[in-house]
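Just the one chain here, laid out as structure tokens, in the form predicted alone.
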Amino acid sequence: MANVDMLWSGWGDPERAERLPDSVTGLLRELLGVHTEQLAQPVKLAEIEPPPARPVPGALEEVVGAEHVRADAETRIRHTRGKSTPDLLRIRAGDAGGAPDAVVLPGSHDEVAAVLARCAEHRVAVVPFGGGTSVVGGLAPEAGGFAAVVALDLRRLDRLVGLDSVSRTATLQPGLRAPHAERLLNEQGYTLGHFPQSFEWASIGGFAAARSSGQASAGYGRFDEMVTGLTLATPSGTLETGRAPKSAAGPDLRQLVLGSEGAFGVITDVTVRIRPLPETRVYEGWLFPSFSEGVTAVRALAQDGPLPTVLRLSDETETMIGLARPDELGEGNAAGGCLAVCGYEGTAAEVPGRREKARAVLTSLGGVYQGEEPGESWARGRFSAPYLRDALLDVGVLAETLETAGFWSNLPRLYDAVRLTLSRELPSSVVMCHVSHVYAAGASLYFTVVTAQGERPLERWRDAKAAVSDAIIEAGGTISHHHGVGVDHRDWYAREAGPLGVAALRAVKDRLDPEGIMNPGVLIPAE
């Protein structure tokens, strides 16, 4: 799977394509009035005509060599924004508006800094491309003033490039495919524990460019938390970072780097600290009464602990569609309540005793045990909900997420500002949410809203992301937790980090990437 392509219109493998059970089928038009008979056909990839292409410098070539510059007109749709849902039903319809004029794929960290080197001489946008799997426009830059766009491909630079089993940590290649990374490190006893639902299409580099968090956070902890040391090339030289594990050698350029989604240059390589393989892994199931009584149990394993590896909670409404199972779509629990998955990653002499004493603290706090088989159903489906998502488009429903995060104390106030303003915005939509991970001092948010597609779909969903975006900003939460800024959350963004503290990203931009060749409009606001 490392080097193939996901599907063009869609998510992942198209072997592996949903389709949605008849019983919530039939709900999805009782609750949204959805009618799939008026549903046009998506176009196929042979009727799709990219705007024609802009030569790109023949000195790429030269670079790369000729098999690694590719402008047929697949390539260049493959490569055409990301995977959110309205990039889906723009590309379904046939726009492959914003195509890269070229792809050009490096071998080495040399070629890629010759490559932006070259760009930034002929003025040619470049948007570093690894799995393809941004939901927040990562990959759709406003590149209006410039010669060209390309795409930079990172598939070839894919190798495990080193591990230190004293030190515990590994350098990877951008380019490497989660599992791939994930395979390499297990041959040789160990894992880099990062599970994020994107994990079977993302890339080593895509984690790092976009501060990824992956479902096993509790245990793992965050991509950023991970990342040792890290090279980057950029079109004024090469910035490397990471001598020692800490430093009190001034502000940590590492955190520069990580979340800046391509805007200051291309990340080559990554040294992560990597984990032994678990001995054991068991997942389990916990029935709370209400939300608010299942958050207030998953703070006091977040604040004090025993924490699981694993640790999330449904609301009722994700409970009862069985969200939270994806696998087992439409058999939620319609008696109510509020279902919590903990994992339990480690030694076989250590789980045992951690679950053990979780299970007192999630007992005494109202937490009723459901056993293992939902825990196990959860991780059997922990991968498959973009998939469905492909299904709701096929039978006319519009399928987004968005996600948050704040303090605990805030985490009402937060839950209730999205939810509400979902609601107002796209009525007669079903809006569900999940705490997706947590922290000492807070958690993160995570929220699905189904609504029927109806007319002019992209154009009711930006309308609602913003009002959303609004309400998120005004409640105190973070615009992004883990999908990160792109183009759709920038000027949120904005608001968050204040005008100087986009002053200063700018001055940074501007000294690594004097042109603004480097996915230009993605993340930091024109002046």
Contents of the next structure:
Protein chains: 2
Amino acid sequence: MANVDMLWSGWGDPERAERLPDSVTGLLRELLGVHTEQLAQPVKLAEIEPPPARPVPGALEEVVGAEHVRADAETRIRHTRGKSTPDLLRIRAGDAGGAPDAVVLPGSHDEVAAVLARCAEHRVAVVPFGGGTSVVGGLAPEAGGFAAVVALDLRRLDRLVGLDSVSRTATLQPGLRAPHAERLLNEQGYTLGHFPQSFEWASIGGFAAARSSGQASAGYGRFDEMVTGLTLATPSGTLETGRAPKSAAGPDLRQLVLGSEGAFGVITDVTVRIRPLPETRVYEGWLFPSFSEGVTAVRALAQDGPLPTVLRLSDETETMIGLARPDELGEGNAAGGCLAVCGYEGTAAEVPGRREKARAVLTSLGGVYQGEEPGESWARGRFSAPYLRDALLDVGVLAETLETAGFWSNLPRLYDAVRLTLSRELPSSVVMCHVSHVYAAGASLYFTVVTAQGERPLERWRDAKAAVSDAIIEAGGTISHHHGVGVDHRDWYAREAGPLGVAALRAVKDRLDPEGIMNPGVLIPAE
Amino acid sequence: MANVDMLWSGWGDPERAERLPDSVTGLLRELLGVHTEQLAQPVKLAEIEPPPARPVPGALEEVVGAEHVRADAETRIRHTRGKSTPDLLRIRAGDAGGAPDAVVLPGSHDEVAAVLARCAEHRVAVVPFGGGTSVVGGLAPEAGGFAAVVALDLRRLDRLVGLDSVSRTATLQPGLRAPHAERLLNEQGYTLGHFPQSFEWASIGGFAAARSSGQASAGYGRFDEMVTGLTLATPSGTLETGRAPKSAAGPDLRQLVLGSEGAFGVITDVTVRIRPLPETRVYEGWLFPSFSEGVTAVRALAQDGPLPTVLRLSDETETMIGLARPDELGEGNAAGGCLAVCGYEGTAAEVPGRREKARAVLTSLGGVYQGEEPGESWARGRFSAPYLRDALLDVGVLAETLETAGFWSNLPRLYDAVRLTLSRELPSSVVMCHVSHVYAAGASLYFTVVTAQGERPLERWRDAKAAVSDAIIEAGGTISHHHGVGVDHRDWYAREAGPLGVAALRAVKDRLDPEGIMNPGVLIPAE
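Please supply the corresponding structure for the form predicted together with another copy of the chain (the preceding block corresponds to the form predicted alone).
Then the entire complex follows, led off by the chain already shown.
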């Protein structure tokens, strides 16, 4: 898979594109009134003309070798923006505006550092590019005023640098795609345990830069919790962090790099906690009478334990549609209620006891055990929703996701605010939600919206997204639990971080990247 | 206790001063060759003359009220430096150099903000003062070039602002001393679970500012892991953080405030995770044949579980001296080996199973169960070591602690480097060590050094401490696991953070505190 390029116009392996099942086309007709002819096909790749490539000053070929600087149209198009639904709508329509002038593929930390130094000298904007899976405009800088823009594709930095079996840490290069990293660790008996929906295509560097969180975060933690050290190449030099798992020597600089989204520099290695490969994996389904009862139950596990490795609760709509089980989509539970998926991974000695105790908690709080099939069905389809989105785009349906997080006591308010806003902004849409990351103090809410593309889908979505982002900030939530900020969330992030938070980050950026070449406009709002 | 002032010349409650047990005086004679007459008594408080108080410009009385600005000698002396052994040696000798010109006691966030604004305008240095327990020079700024220096004593900010029983969080003011905070939470059925050795006197704000870690960190986490939000008053305005337990919206700004040691501003509230009061508490002792075997055992619990709530392992020397059990000091285990203390706190339903599983692990790795008495003895004496230090100072003995942390694979090297350096620098001394904070990837090492004061003890300790700090940095450890940086560790912190790390923090400071009035010289090295 590491050698296959992702579908330029959509998600994933071009060979795996899916047709919508009949059950879904029926649902779409019923719920959204859309017809399901293939009416919104993408243009052909060869027909797209990106804007003329400007020459890139700084002779970057001298640093990385001529074969690692590419300016052909296809390579540039493949590095244009990311994988949000608006990104796909635009690229499918042949809009490659903002394509980088060149794509540069460094082969080492030193090459990254040298490229940054030359780009700073020549005012060339740099977009760090890992898996290319950003859904928040993290790869779409605002590069006006620069001599040129290069995408710094890190795919050649794809080694497992070292594995410390005593400390249970591994040092990984940023361009390693997650399945490749996982395979390298598996070969030595370990797992990272980081499985976001983007798993099949996202990169280790991207996980760090965007503070990723995976579907098994209840058991393995968020990516930022796994990181014990990282190296950041900046235009002003190199920052190395991570002498100890935890320290009281000043603020945790790792946590300043995690989430910096390429705005300070390029992450050139990441040391992460690893764990022994689980001996046992089992997933199961539970049904709750209502979302609020389900939330109470998952909160009980998050606060008092025992915690499953995967813990996910769909609301009534998502359960009805069956989105938690993509291979049975449209055949959701007609009986109502809310489906929860609990997954247990660990040793054969440990899992049964944990599972049994969690079952007692869930049962006592109104959950009804549904057997393993709903859980295994979720596990089979866990990475396939983005493929489904492509199939929906083909038939004129817009599907997009957004997410937030908050404290348990505020979750109902946040949930209502998002649903109310979306139903007001997009009257004939289906809005689904699940809780998929739990903490002792709160949880994330992940929303999926499906609506007819209609006229001007980009503008409709832009307006709806702005309104719902307002609603999230006003209801006290964070603008992103795991997608990040990019350019899409930047204005709301400014409200979340506040003027002084923005000022602090801007000060760091000005010091590490005085020419402002690093992913300009991403993450950090103007003061 | 909240209304008692700490002993000005030493630790804790003046009524609780302890005499050395005969067993200890015997040990001291034997090991260090010191006589144990009371030969090094402190001067009298009334005899100390602090340097003349400069007038403080800015009319701070207008902000906080005249009764909350104090410049009497005793108040100033009580706010001079902290509680490191060199701090005590100096104050006991009557040296109140560096006493603040005044002590200001604000009553609200707004008063703090207004004081900072006036101090910035008039170039008055500000030392945030919580419990006054810093052992790294965190209260000893380098305030040359300022019009005056004030200690900002936060004791009036001592309220539990709110408790969210659904999210299990509480918002606490920074001047709350830990026992008071704990009592307020206990009254509502909760505990914070943060019990550092300084517990009886340290403050909530200090825990946050210095990234504290408590004796029960295995079970309850470090203080920085408990914090879900905080408010920071700076000379440039207020920073509010914490909309969700976790977020991908940019770097975690909470982690930039935690550990900032007053160099960016004053923490005016802290929201922390709380937990139900444990129904069961039990502590027990284990004996391992050697420190390395004990380390292997505690690592097994940290990596594969189950984790006790308290997990602490003394090396051979500390076990022999009996320091883990202060009420039986000098009656340590003559049979050799290394004592581990395991504590379990939790529900009556959960503790026995966890304890039983941990016992199986410890036994399989060479541990021999010692019953509950050694654990309970540790628990009784857990906050009393600083009292013992005062008694040692009285008889001409210098006792001091230092600590670091590293990854498991590097721990033996770190341990050897520190011991070797101390034994070289302080030839007739006793050096003891314990592991008291464990993580999946590594642990802390906490050293206690006891030596005769001899001639010029301050200079001797300064040189030894510099050498051992060099050794820690060279051996790859962090300069502090939980004491912090202050001014004492600043030069080594510069090496740990590296020039770019320092530059990033300096940039933040310059933006939030452009006049540089906040705890000048603490934490942040010159670039």
